[in-house]
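One chain comes next, on its own, written out as C-alpha cells in the form predicted alone.
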Amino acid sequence: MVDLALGMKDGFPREVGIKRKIENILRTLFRKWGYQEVEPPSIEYYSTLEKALGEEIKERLFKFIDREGKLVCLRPEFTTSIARMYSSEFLDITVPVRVFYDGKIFRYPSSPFRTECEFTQVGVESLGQNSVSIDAEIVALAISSLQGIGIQNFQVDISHVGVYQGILDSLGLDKKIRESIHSLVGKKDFTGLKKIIKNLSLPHPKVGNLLIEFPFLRGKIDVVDHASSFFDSNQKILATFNRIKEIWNILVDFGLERHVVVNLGLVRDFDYYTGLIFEGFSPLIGYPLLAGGRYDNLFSLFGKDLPACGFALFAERLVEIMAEAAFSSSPTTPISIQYPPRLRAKVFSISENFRQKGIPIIMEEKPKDSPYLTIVGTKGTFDLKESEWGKIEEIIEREQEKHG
C-alpha cells in the first residue's frame, strides 16, 4: 500500500465534477461583476511572504530551499501574491482594478483536529478604492457566490478589526498580555479569557467586561449599538462602529440583510487586515466556507499605496456541502462505440459530431474481423450488423434522450 502525503487528498470523478461545476459558476459570476482572472505563481520567496504574514501563519508554511539556495514557499493564500504582482514598479495600472483567481494553496493546519494542507481557493480582490460601497460590494458578491452555487442556508458574519484592536488599546495592555488574549480568542477559550481579564487591574473595568462578552457579541445591527454604549468618548472605535453600520445599511438596501450577522467577536487569522472582516458559514459544516476583508496597508509593504478588499471561497468545503445536497455534477455517462477498424473514419466523424453537442463518446476498436459494431449506453447494449450501421446516430440520440 502506498500512502498519501500527510494532509493531501485524492480527487475522484464525482467530487472533482462537482468542484469544477462550482468553479465554473463562480468564474462566470465574477466576470459578470466586472472581475478579470489573474494567475499568480505557486511558489513565492519566503522574504515576500514574511513581510505580510503573522507569526502563526509563518509556522504553517511549506518551506524549502531552491537550487539557488534561496528559501521559497508554496503559496499559503493568494492575497499577498496579488499585492506583490500589482506593486511592481514596471506595472502601470489604472484603478480601480478588479481581479479574481482560482487555484491551489498550501499550509499546515491550524488545529491538531484537522489534517488538510491543500485547498482550492476561488476569490476576488478589488484594488484601489477604500470606500464603504466597495466593502458592501465585496460582501454582496460573497453572498451572491453562495447563492449562485445553490446554497441557501448560510450566513455571513461581518465585523471590523478596529473593534477588537480598539478594545485592547483602550485597556492599555502590554504586548505579552495582548498576545495571550489574542491566542485565547483565536482558540475560542472563553473560560481562559475570562480568567485572565478578572486577574488584571484595568483602567476601564467596564470595557474589560465587554472583552469577556466579546466572543458573544453577535446578532443584527443592534449589537453595534450595545457595544458602542461602552465607549463614550473614544472617537476611533466609535468611527469603527459607524463603518459597520454604513456597510450594514448598504446591504439592507441590496436586500441581503437576512444572510448577514454582525459578529463583533470575529477575529481573522491573517494580520494584514485593516478594516472590514467577514466569514461565511453553513450549519452543514463546522468551518468557514469563505473569508475575507479589507487590507489597505498590505501593498505598502511592497512599496505601493493601494487600498484593497477581497475574499476567497474554499472549494473543497463547498463540495462537501453540495455533495450531500440536491446540487450534483450529474455527469453524462459516456456512450461507448466499439467498432471494427474499417469503420474507424465513420465512427470518428460521428463521435466528433456528438462531442460538439456536449455528449461524451468513448471509441473502442474491435478486432478487424468483428462482424458487429456495438453501442454501449446507460440503457443497454446494441450489436449492429453491417446492414444496420446507418442507425448509429439514431441509437445514440435515443440513448441520450433516455439519459436526460
Contents of the next structure:
Amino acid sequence: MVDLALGMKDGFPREVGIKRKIENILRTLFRKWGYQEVEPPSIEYYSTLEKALGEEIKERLFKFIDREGKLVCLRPEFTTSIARMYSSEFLDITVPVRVFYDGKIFRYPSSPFRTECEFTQVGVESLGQNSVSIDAEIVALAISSLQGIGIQNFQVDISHVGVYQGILDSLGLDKKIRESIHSLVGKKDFTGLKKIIKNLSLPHPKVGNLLIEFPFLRGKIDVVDHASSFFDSNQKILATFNRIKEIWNILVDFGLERHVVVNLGLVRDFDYYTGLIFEGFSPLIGYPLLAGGRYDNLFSLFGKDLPACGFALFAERLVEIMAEAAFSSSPTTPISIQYPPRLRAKVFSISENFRQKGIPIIMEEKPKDSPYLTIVGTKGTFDLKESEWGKIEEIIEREQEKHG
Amino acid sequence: MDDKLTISLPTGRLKKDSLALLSQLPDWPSGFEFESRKLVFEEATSPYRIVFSHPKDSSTYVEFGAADLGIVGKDILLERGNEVYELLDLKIGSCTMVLAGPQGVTRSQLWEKEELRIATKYPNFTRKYLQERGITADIIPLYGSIEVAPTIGLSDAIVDLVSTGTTLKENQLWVIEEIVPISARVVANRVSIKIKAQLIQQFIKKLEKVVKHE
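How about the form predicted together with its partner chain, since we already have the form predicted alone?
First the chain shown before, then all remaining chains and molecules of the complex.
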C-alpha cells in the first residue's frame, strides 16, 4: 500500500466520465457563443501572481523554487494567467477577444479541516470591452452553462463591487474602523458588525443599517431602487446602482430574469474585481457552482489597459450535483472480441469499423489452437464455431440494438 | 423547493435556554417532545425541522448544509472557523474566554517564561491568540478539567471559558486576561441564506424581538 499525496484525489471511471461529459457540454457551448479555447501554463512566477491576488489566496499557493532559483507556483486560477498572456506587447489582438479554458487549479484548503487541493475549472473571459452588454453576455452564458448541463434548480446572484465600496465610502469612516468592518464582512460576522455600527455616531445611520442588513439586500430589481433611496443624488454609488439596472434590463430582454437575483450583499473573495460580480447556486450543494465578474484593472498590472469580464465553473461541484441527479451515468460498456490468432486481421478490421461508429471494442487474443471466437457483451457470451464466423458483425449489431 | 428551515440546536448547556427563546416564536411547533432522546423532529405542519447535535457540531452541520440555521456558542465558531454567516447574538450562555493562571502570576511573568505551556480545549483559537501577541508557547489540547492543569504542573496557564469564576478560585487560579466575550449565536449556511433568504430573514426578525425582550 502506497500513500496518495495529501490533498490529491484519484479519479475513477464513473466520476471522471461524468466530469468529462460536463466539460464537453461546456466546451461545445462556449464555442457556439464564439469563444475560443486557450491553454495557459500550469506554472507561473510568484512575482506574476503576487501582483493580482489577495493576501488570503497568496498564502494558499503551491510554491516551488525552479532551477534558476526563482519562486514559481502552480496556478491557483486561470484569470491572472490569461491577463498575463494577453498583456504581451508583442501580441496583436482585435478586441473583444473571447476565450475559454478548461483545466486543473491548485490551492491549499482555506480551513484546517479540509484537505482537497486540486480542482477543475472551466471558464470564459471576454477581453477588451467594458460594456453593459458584455456584462450581460457573461451572466447569460453562465445561466446557459447550468441549463446546458441539465441543472434544473439554480439561481445566479448578481451585484457590483461598487455597492459595498460605496456604502463604506458614504459612512466616512476612519481607516482603522473601515478595516475592522471589512474584516467582519469577510468573516460574515454580522453580529460583530452590528455591535461596531451601533456604537458609531454615523452621519447617515440608515446607510449603517444597510450594512447590517447586508446578507438580505436581495430580490428582483426593486431592491436596487430601495437601496438607492438611502443615498444623496451626487454619490458615486448611484452610478453603480444604475449599472446593475442596465445589466438587469438586458437579462430581462434575454428572458433570463427568472434565474437571476440581485443580491447587493454579495462579496467575492478575489481582490481584482472592479464592476459586476456574480455567483451561481443550487439548493443541492452548500457552495457556489460558478463565480465571476468584471476586472478592468487586472491587465494594467501587467502593463496593458484592457478591461475584462469572465466567470469560472467548479467542475467537481457540478459532478457532485449531477451524480445525485443520476446524470445518465453508466459509461458505455465495451464489447470484447476474443479471437484465435489466425483471425487477427479480420477482427481488427471489424473492430475498427465499429469503433469508427462510436462503439467501443476490446480485442483479446486467444491461444493458437482455440476453436472458437468469443464475443462478450452486456447480453451474454457468444462462442462462434468456424462456420459462424460470418456472423460477428451481426451479433455485435444486435448487442447495440438491445442495449440502446 | 424545500420550504422548511432545518435548524440545528445544541444539546447540553445551551439546549434549555435555546428552546426557552424559540418557544416564544408564534410559529414554533408545540407538539414536539424535546425532552425525549430523539434527535430529529419533523412534522408536516411545522415550518421548522429540528435537529439536535453535539454543541461543538452545530455550526459544522450548518457549514456543510445539513442544516440551514444553527445555534452555536461563539467559542465554537472561534475555534472551528466555520464558513457560515453569523446573524444574531442570542445573549444566552454568556461567559468569557479568558487566559487564566495561578493566583499572583501576571501576564508579563507568563510571557517571559523560557518554555511556556498553555492547556486548552480551544487549540486553534489559542494558537491564533498567541500568534497575534507574538508569543510562542506549547499548546496542550485537553478535553476536560482544564482548571487542574496548572495545579498538577501540566501547564503554566489555561485558555478557557469562565462564567462565575468559582471553578477558577477553587483551583487557586485567577483571570490574567479577558480575551473575548462569548454567547450563543445564530448562524446560517452560505447557500441557504441565498436560496431561502426570505424565510431566514423573517426567522431572524422574529427571534430578534424575543431576544430584545429578555
